[in-house]
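Take a look at this single chain, the form predicted alone, given in structure tokens.
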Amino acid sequence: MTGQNTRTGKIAVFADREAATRHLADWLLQEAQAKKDGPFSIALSGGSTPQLLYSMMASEPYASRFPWARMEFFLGDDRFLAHDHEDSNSGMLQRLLFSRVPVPAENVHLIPTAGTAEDAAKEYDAELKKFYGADTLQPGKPLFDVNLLGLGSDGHTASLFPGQPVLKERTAWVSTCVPPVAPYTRLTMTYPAIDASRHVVFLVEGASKRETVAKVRAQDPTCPASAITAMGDLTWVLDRDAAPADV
């Protein structure tokens, strides 16, 4: 595995949101179909940007072609809310994707909502380790085939927000975050868990993100996304509006 970061990762630019999203759907289908030695594991991102992707995956020509029984779905982050709350990433994914395709219920690993946020983070951490088959991440053995990420205008990704203690977490795979600029306590995968991916993919759209993409590619330390690395490769999937001038 090559090992890449936000500076060395390749960039794919498309005319618009539809084209960028369809490219990603096609690529995910290809990767999922090609994986034969075990399950195809993917960590999904929340927010508004990937919602078109999830709707595409649940529609033809994709819905009947994904090997749903061999796919394992996780969430990169979520708000600590009941899954039926309108702001829950889990609820959004249930509506747009999981309820519309024949994925086995046991293959969908939603972030827990019981107890305290800290309890839920420990429970999800344990679930990841059970799936991985070890309590520590091993070089050359990815946790995820694909880790899908978005990018906030402040440079956050997943729920790794600027100035938060979670940015220094190097032991736990899942931790909590209480961003002062965003509502709700969050649960998020940490840098080590995201790094343990065969493919890390940033899907970013819109002119409002162009400057932030440029900062993260330059590894501006004020942007938490700048510290994202991948055990394998890292790719930027951008629409033209989000692409910096030098791309």
Contents of the next structure:
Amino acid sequence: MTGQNTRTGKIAVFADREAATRHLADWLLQEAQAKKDGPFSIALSGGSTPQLLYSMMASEPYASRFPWARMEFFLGDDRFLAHDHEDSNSGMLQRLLFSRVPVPAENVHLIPTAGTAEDAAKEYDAELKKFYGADTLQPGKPLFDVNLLGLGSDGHTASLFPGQPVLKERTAWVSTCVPPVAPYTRLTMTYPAIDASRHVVFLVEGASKRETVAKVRAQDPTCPASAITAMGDLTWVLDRDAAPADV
Ligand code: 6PG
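Okay, that's the form predicted alone, but what's the structure of the form predicted together with 6-phosphogluconic acid?
In what comes next, the whole complex appears, and the chain from above leads the way.
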């Protein structure tokens, strides 16, 4: 596997949000159908950008073609909220995708909400390790086939926000974050967990993100997304508005 980062990763630019999203849905379908040695595992992003993707996956021609029973779904991060809260990523995914397709309930690994945020982080960390089959990440053995990430205008991804202690976390796979610039306590996968992906994909759209995409591709250290790496490859899936002028 190639070990790409935000600078060396490939860029795919599409005319608009619909085209970028359809490309990603087609690619995910192809990857999921092709995976034969075990389940196809994917960590999904929250926020608004990927919601069209999730709705598309739950609609034809995709809903009847994904091998749902051979797929395992995780979340890269969530707000520490009840899943029926309108701002919960788990709740959003339940509404747009998981409630509309025949994925077995045990294959959907939502982020827990019981106890404290620290308790929930430990519980999710343990769930990832149980799925992986080991407590430490092995070189060349990915935790996820795909890790789908968004990008905030401040350069955050998942809930890895600027200046937060979680940016230094290199042991735990899941931790907490209380971003001063965004609502709610968050639970997030850490850099090591995200890195342990065969494919990392940033799905970014809109002119408001163009400058941030350029900064992250230049690995600007003020942007937490700059430090994202992949055990395998990293791809930017962008609409024209989010793409830097030089691509
Ligand atoms: C979240 C996401 C977060 C998101 C970015 C971009 O919980 O909000 O996981 O990392 O991907 O904030 O959000 P938009 O897609 O809404 O711009």
